[in-house]
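Just one chain is shown here, as structure tokens, and it is the form predicted on its own.
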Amino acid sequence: MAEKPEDLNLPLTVVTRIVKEALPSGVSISKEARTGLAKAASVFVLYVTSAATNIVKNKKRKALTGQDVIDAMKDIEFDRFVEPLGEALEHYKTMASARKSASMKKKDEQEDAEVIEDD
């Protein structure tokens, strides 16, 4: 758990970048409104993060999936977000399977050149 109430902040850095993505050409942004923002983000995930964590407690599980914060969001009638966010874990879990199945191919493909060096 955070030492400190700071410490659960999201960076400033991170969320300035966000939001100068998600903001037209031209229109720039305070100091003050990005240290909003990411209070406020900061805030927004601490809360889905509570929600996931009664949906797990209630499954009587320990571990916190990407499908549990989904569920929350749902709950917490966020379900705008349902969707896009299904989708972008659907997404990610396709990477990391593309990611992981390339990593054992290069192990196999090492393995193999070993094998024959040692002939």
Given for the second form:
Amino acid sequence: MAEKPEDLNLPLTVVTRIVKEALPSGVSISKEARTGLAKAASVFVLYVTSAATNIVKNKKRKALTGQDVIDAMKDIEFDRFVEPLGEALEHYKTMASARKSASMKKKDEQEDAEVIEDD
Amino acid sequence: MATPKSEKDLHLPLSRVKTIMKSSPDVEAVGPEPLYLVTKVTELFVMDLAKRAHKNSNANFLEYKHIADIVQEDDTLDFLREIMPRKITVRQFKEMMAKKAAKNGDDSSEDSSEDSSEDSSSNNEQE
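The structure above corresponds to the form predicted on its own; please give the structure of the form predicted together with its partner chain next.
And the full complex, kicking off with our chain again.
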């Protein structure tokens, strides 16, 4: 299935925002540099995905997990990202379970309300 | 149900990252958890590379070449070498080609003799 070329690129405006936040204010970045970074980011996504997929295949699993992504960092020699990603994963799991219990709580409240109305 | 932006704290669009991930061969399902981490680490990567390039630049203007230099010199960035070559002017390219041609003309034919006193310097391109 043919994909539009832009679908595999990350939006330049977003990449620019990330770069600006990372650098001190007052630094200007050439368009070529921004485009280069955007392309590099896309290639990096593929690179990480490939490394993580290899790990999953070696373990005879099919679905990628967050931990696989973290383990992949060591394989591709980006050990410096292991710790921040570990924190990100914790943060993600906390958010996910908070959302889950919030929606379950809401469901419980709705059921309670229905019971009262039945009286 | 709207997710507050501060909770997600990501800039890159998850859907686009997912599209890229799925274009990789052998990838089957991409769940939200690995998608989140891949997106996150890609942002970290961009910031990291930008900061290093900026240090490389010694100025307040970040240019492509500052990034290309780092990519070419750091082996962990090997995967980027093809898409971020160092760029040279046409004149520099011509000078490079002229030097190569001169060198090929000077090199004597393959001499497997052990007594060879000529040092032949290899001019191999390192991939």
